[in-house]
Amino acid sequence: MSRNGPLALAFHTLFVTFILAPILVVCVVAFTPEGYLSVPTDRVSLRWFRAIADYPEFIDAFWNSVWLAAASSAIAVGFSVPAALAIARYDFTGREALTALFLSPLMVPHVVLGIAFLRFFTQIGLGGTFVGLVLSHIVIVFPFALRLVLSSAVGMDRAIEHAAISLGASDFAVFRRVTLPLILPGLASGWALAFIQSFDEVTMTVFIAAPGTVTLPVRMFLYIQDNIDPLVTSVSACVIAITVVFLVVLDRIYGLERLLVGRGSGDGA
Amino acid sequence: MTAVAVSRGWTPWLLAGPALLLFVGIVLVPLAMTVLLSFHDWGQYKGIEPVLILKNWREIIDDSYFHEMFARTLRISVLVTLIAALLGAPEAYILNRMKNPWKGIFLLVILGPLLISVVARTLGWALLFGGETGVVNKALLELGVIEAPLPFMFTETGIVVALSHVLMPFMVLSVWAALQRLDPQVENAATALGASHFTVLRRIVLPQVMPGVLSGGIIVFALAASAFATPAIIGGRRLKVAATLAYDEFLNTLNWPLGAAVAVLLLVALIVIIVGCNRLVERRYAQVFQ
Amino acid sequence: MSFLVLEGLTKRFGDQAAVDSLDLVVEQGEFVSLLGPSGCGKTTTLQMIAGFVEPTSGSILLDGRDLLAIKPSQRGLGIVFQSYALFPHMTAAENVAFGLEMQGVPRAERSQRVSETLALVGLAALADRYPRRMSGGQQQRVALARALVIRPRILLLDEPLSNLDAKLREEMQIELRQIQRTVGTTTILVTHDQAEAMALSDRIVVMNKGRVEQIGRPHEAYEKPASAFVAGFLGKTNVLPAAVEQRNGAAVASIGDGSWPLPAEASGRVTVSVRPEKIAFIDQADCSLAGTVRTRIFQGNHWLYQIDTACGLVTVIRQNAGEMMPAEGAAVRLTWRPQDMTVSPAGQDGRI
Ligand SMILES: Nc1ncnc2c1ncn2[C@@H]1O[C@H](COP(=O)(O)OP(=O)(O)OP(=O)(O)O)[C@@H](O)[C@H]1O
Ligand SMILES: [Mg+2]
């Protein structure tokens, strides 16, 4: 017995088509054997995937993106752990304001952040550098890392740490042997979500990236601004494929719903 | 669960200290500098002059070019928000009524794109409708349904459709979260009392998910108003919105102070609208929010 | 010399006192229960001894040393938490070994002591299991073993059995008592289950709203409750209003149409509590109260009566000795010995 009527299912089918069509068309067109944009009809070809290798701009940009995402999300997670413990464990004046500040990069438009960083980094001599990129990405992925670390810290039974203390563990031993292992799933998913956010970021990065530090989405964006050809389609298809793999893995270990909604209905972990 | 420990002096500040310093240094200071920048003077040859004048602000307020551009940004954001609400909310409801494993699969399919690069997703729309080579246009032309390709690239319609697609998952997510808080028995109770399916939807479900729709609407509106990549790709250099205009001022014209003023105005307008809407939503739906 | 001394121990949250000047002396090897209704401050008291809650005032001495000056991790106390608080990412053996590791006990001795202690709680076979894969009773035993293995100076148990079903709880009660006798560790148990407290402890501390109502041996507290609250909390009791007056130089309490000589000093309006099993039916006597049987319930080894009297409904429990018992609707007279009455000031409630 389906609880949705035929009308609802028809709507649902159209909706899913709407969501998937633009993504699928990228993946399909990427396999065209022709020299122009077209849907492969009689045969598929990998020529445009092979062509990526001849464009070092894309390869370099890809590695820039990977290192940038890995570094900034790792550092963001590092900063977020003590901050999350402070917010989860202590009731102090300014706690709400502090949380709001830490989550503010979600609300401030990335164009504004891009402009602010461009001005700031130019002034202090970090304009166009990789360090500047990392700093700015730490800030924009921080809310994602914080949210996940926070929810695992809040969900943890305080008595477990008390048990460790009563057994003679020092503060550091409690953290390393008990707290850290228990919030590790939240930490890992926080890192992964932060990684994707950093890897996909384009609006802010387009302002502050220099030719040598351009990331993959920015490179794609600038390329598309000039012209759209099958090459950028195959690059996009690769990006989509990487994201989908990431997504499925994340869904398996943590649960996508829990990742995005907060606490999910499934038990996850 | 143990209650939150009462503040023990400086411990929480020591823990949050590193992140706080980072945020003060790399968020608050640059933002303040941007606000300051919007009051600076600029000239083709003299560059930025660190004085405090209202020139840029006056230009934005007086010049109809900026009025038109901000009006377009507002129009696009409102339309995108409406489309997202009208399509996303019913979809979340239908999704919630599905059975596992379909529920989980389609949730992944609909929310997953949230994590896929915006550039790649917008490229998809360009491939579907871009000129005569656009997949859909080409098919329709060959079938003889249309005579000329549907106008999509460089049109507001195109931007609205592509942005609705990009931001739709946020609306579904928000309504979905609201639906999870709903007691499924309430619907059954209403049906048992003799209400028709439509009445149940209108009188029982809708009022309870309305906060979800509204908070999703606020998110979608804010992101639509500050969207950059999608309007830049679909709208091209001709059809500008606030974010692409600021980009142009910064990286093409190099008039940073004017670009900063546009950005600051965007930020302030968004904050005012978001805070105002939040107030309204909270007052109106205070009882449902607890 | 006394082993553990709590003196004037007080904890305030805002202006509400969770624990209000609590005095308690515990001897070495003793098993003491903190008993009281939810929210009376039992956990707070335990947490102050453990060091996780800082007292507002008062002192705690262990073996003559000021315990409050010692860090929680250095106090050497074994704690069993209500939620067990096992380390979910460690096996049973690793959980138990943790405390020894922290003390720097060498590996060989460590594994020896771990297996000894696991054997003591009957879990030798499950050493390599993770807590998630254990039943509530088994987790409970791991928690106990983890607390005992460090040879704690005091064992603190916070409602350790409240998550178990009734049958398992009884089994664990017996086992807990046996283990405590074997190792001889001074133990403080927090519970709101009066049967558990009476079954396990050498002494009971009955608490109410942050204050101590009575400290005594289980039998003594039951038979000679210090207040109507204690009488009501430890087993069932009847609470009756009474008026005290002086007759021929002796205090006499009038309850309904009957009057009793008072064992204790009192005057004016008071509340008297009498346990149901101390009340007997009688044909005619001075010390008796008239009533009518409203309900009579047969419960195998005893009869349970509800009697309508001038002082309200009175519960009476009579042994089933095979005799004829009054039927429903019968007019009866109730009597009890003067020494079975507990007298408290009027208005103090100790309802069942
Ligand atoms: N961190 C806290 N902040 C404020 N009030 C508290 C805190 N901890 C406990 N209290 C209050 O102190 C009182 C005693 O609490 P405590 O946990 O000691 O009760 P308890 O006797 O253990 O009850 P239970 O049987 O329900 O566990 C309660 O009224 C409680 O609300
Ligand atoms: Mg308690």
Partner chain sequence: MTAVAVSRGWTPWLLAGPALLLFVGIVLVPLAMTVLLSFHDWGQYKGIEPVLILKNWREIIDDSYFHEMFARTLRISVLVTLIAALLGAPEAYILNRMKNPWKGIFLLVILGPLLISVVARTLGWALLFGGETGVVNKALLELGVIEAPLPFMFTETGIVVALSHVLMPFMVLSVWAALQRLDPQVENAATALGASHFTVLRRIVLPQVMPGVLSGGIIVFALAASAFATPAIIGGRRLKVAATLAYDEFLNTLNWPLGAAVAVLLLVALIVIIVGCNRLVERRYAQVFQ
Given for the second form:
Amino acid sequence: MSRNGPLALAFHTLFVTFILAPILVVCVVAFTPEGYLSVPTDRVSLRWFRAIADYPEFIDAFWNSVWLAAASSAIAVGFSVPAALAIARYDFTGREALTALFLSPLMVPHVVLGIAFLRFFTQIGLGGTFVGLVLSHIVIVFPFALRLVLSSAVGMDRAIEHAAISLGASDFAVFRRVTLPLILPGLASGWALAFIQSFDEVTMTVFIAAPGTVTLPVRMFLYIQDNIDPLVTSVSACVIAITVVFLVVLDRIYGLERLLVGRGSGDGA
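Mind giving me the form predicted on its own, seeing as the form predicted in complex with the partner chain was just shown?
Single chain only below; no partners, no other molecules.
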């Protein structure tokens, strides 16, 4: 295997720096003792982390985002399983059109989706409700879940299923004990990616959310419209820390390589 040359290493270093620099700056500014956005020079302070307790709206919005992302990603993954298996296994009329329809939310601007959902939910009585938020987020995260589940379904060896059927297993038993374990990496990675997309969504959600269902990104967006203090950076730093801890725990329990690639680093070729 050829090793990367100096030019490739320099490019990778610049790329990683470009990705991580904004995150690091936000985390550093969160420790400033000043009342404005600045990098701490003489000392660091937890002033703005303690200030989060004075704004319970951020804590409530965080839990709204967690429950919303968990519900919408779980439902989206559930819908993606039959869709992915049908697309991967059967050649039927309109297959490409159906796939394009499932992936179409990726091509529609979220502002357009927000206005459309606002009008639709208002007419059917779901405007500003948590159910309306879940339904709208399912639409935008479903393509991400579908793509990853579809990748696992396409690469699955169906000979194992045929062997289970030949041994007398029922269709449900084959699906539960053979098919689902084989596509589990796609399900897990699809859920994780859908969760992230739902948790970070702000453009569409700002049209649909009501005061009682405001998510954390929307709350932060509304806050910075009228304030320029570092409180938002401390909230962002807490979210980043929670994400890092979650990834570390996930790597220890399940393995990120197995989650994203489908096989652990210790598996044989």
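Source: prediction; values computed, not measured. The term rigid core refers to the most C-alpha atoms you can superpose between the two forms while keeping them within 1.5 Å. Residue numbers count along the first chain shown, from 1.
A.B. asks: Once the core is aligned, what is the C-alpha displacement of residue 21 between the two forms? Give it in Å to one decimal.
C.D. replies: For residue 21, the alpha-carbon shift amounts to 3.4 Å.
A.B. asks: Can you give me the Cα shift for residue 11 between the two forms? Core-superposed, in angstrom, one decimal please.
C.D. replies: Comparing the two forms, residue 11 shifts 6.9 Å at C-alpha.
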